[in-house]
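Starting off, we have a lone chain in the form predicted on its own, written out as structure tokens.
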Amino acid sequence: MSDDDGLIGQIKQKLVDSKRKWSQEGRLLTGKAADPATRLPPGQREVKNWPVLDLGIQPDVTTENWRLEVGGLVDFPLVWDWRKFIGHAQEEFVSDIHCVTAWSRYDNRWKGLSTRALLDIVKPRKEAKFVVQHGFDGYTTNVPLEYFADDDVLLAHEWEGQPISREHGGPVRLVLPKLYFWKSAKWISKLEFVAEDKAGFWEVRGYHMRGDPWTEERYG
């Protein structure tokens, strides 16, 4: 292990320990709920920038070496390279995003492949109830299939008319705006359809299995 690898490991562990402590303390919880029509979930503040949050690792993934694997409880599993991915019809969505660290950003313009289009291709089996996302950095997170299949969810490769940057999860990340943004994996590499809910990276460290910002599902 190089000195740089050791330093990155220390930084990553410090970040993980800090977030785990947040869950143990119930940090940021207001005990309130809100109607999505109000736009700003409880305990959140609006920001104009897009803060960078990760595990202290930003993998070097490019359109040349990026691959997407979709498997598990689907009739037609696949492995796509960039050419196959971008060859499918792309859509543009506008959505707000809400981070569990208490910031929200309004009116983000995305471009990518809608998850509904992907589901039409892979055909999840009736026993599939959840989707586990895997990132190139080793990150995982779980979401109910009903949320993954919503009409505003996509595998995004552009933000505000530009390719999504490496620090924000490019070349492709999930965008699932109705849940806290830790439920939208960066540097997406694999989607696994499963019958039983399976806790991901933050979920096993005290964070909520669903993550609805309007009812403050920050922690489990």
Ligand SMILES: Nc1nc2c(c(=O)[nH]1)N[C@H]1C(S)=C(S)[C@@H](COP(=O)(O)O)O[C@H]1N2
Given for the second form:
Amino acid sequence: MSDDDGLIGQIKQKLVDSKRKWSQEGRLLTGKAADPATRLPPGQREVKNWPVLDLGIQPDVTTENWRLEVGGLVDFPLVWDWRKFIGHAQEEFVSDIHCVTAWSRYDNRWKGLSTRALLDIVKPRKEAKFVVQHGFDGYTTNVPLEYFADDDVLLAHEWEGQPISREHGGPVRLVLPKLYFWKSAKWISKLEFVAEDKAGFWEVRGYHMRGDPWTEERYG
Ligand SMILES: Nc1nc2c(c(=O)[nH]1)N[C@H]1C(S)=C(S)[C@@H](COP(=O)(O)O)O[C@H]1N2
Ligand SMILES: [Mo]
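Could you drop in the structure for the form predicted together with the ligand? We only have the form predicted on its own so far.
Whole complex next, starting from this chain.
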């Protein structure tokens, strides 16, 4: 890390407070389900730009100082640096982003290591049912293992042929397209396999433990 604590900015307390209030009020809920074939989940609108959403802290992570730790209920825990990570076969996927603040962005071309490839290496134990993602900014978010293991989930390092920028979570972030985007940690530092579900940063503030956009699992 280059600066004192490796972080820039300050946590946006107002954003955190207003999003917590949204969850209490059930803001943006339409009560309708949408068919995935329609492409746009209920209550969402398409944007062409790519908004930046985080807690206001954008850690200075580079390919030099980045490390990925994988632990918890796995047979082969690991700590990788960039060279180890990039030495594994990379895959590309095009997918849509659905953010719980109601924007969706279509057709994002991601490149990275598939979570299936990672799972083949670390071998989760049969008791492992959930994955907690940790970011270098202190962010956490929890997902069911079967969503984490889906074939379109990447530990991504490129977007549209370019390295993922710092503001969007570079050098490596998770991309899990079938859930709201808060379930995809930026500046990923650690993956923790657990037996019991464990609420992450937004989940303890009223956001959903799973977060499926098609059934509007925004809060709860
Ligand atoms: N480490 C970390 N990951 C995070 C967040 C964060 O604050 N810290 N915010 C989440 C939220 S709420 C969203 S919508 C997406 C936003 O990603 P983007 O800024 O690239 O659009 O990242 C998610 N992952
Ligand atoms: Mo979000």
